[in-house]
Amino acid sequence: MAMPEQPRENLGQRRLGRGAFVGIVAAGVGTLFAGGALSRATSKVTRPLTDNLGLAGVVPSSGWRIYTVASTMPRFDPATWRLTVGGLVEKPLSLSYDDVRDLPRVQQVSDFYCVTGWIVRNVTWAGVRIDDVLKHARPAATATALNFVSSELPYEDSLTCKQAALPDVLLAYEMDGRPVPRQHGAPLRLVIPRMYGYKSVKWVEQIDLVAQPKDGYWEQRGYDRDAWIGRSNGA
């Protein structure tokens, strides 16, 4: 199941189609449930597969695939986390773990779409508003639009302020009446239900208001910057 090694930016960079992509992954977690124990299917047969892809895990959970970009997902300790707001604001935040969860409380139930296919449906979420974030922070007339970075580097994404005010999208800490589990980006991850998964991203530690929205990790690989679901990325 090994693939010929080749250099990973030369990869990274090729946007791979809904249905090439698909099929890799069916192959990859085939050959996984094939083997033997799980920790040394993972090591010997998804990682080979996904480093070259430029993924660091492809592993099924309840429906859900768990996608990486780094070597090793981010570790949460709430003694250290802290959310930092920045950029175009009058009032820097850096708020721990507990002053986001003083935050007001919303809740919803969305489905969640990943664009290589796959859904989940009736995620329900817990967490914080942008919005009640933001009016801490007091941004500028000039910032036009958010940029989310995760502890997972070097991802991140871009949202407009007007995409990020819409009444569903949310800064989650619980999923499914727990906290966010470590892999779907714990303590606290973006979720924008209007739009493909990747632009929901996990792992924030950072927002920064900007002048303009910019190309997130996988718009620099080809995928739209707007992923409206079934209105990009060729839909």
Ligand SMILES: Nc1nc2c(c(=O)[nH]1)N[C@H]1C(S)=C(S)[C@@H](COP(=O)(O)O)O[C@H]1N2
The other form holds:
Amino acid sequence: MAMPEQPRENLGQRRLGRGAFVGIVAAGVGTLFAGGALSRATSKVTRPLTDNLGLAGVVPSSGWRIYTVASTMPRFDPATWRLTVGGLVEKPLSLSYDDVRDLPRVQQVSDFYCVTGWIVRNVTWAGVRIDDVLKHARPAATATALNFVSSELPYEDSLTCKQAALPDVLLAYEMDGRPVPRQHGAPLRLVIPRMYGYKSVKWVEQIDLVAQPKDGYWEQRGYDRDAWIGRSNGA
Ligand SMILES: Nc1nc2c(c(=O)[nH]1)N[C@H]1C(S)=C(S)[C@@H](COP(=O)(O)O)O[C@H]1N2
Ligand SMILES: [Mo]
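Next up, the form predicted in complex with the ligand, please; the one we just looked at was the form predicted on its own.
Zooming out: every chain and molecule, the one shown earlier first.
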């Protein structure tokens, strides 16, 4: 397969505009240097960044770049939000945010690698393991993979059932001790630390069990479906 000319992930970042980028950098340095930067963080794009500041008990991991493919980020409404699990399952699920929070909670610290080269060290994620969701849906024997669909269409990506069962793979609802902020995928994002960040679908709202893995957003643009860090075509 032809390699893409250049990673084009920063398209979404550019769409946010320079103001938002300044705000994102400010969020990275946390409350320590917040004075001037915080007072700039007032536009509607940057407002969610204050989720990371203020009373946060944990210093946020820094160095994030916010990526999107659509022109607006999904907004989380706990009253209407659902995680649906469907496709090749015996029992399709529609889980509220509280339902997800009631599943067994796990926490892990890992480094986050974007295929374009930036790395964020020591991110603390908390959430649920995929198997703890799937045991309620009971996948059919013919299901070999999961397709994760973002409410930020058309972003999606898939994992094999075996990859999804890795112990450090999470559907994360907390990042660095706080609910996942809007720009990082509120309320739920996939995290698979051993693969490049493009597998880590933000704003996950639908998981479909499928017979074959499916190319995700960046895979349709030339990246490997098996995005192992250091062992794939992005490495
Ligand atoms: N819905 C959605 N999820 C996404 C992306 C995106 O553009 N949209 N970008 C991916 C890429 S390439 C990376 S590196 C990470 C970046 O995570 P961040 O935006 O929280 O920094 O999100 C991944 N998940
Ligand atoms: Mo990325």
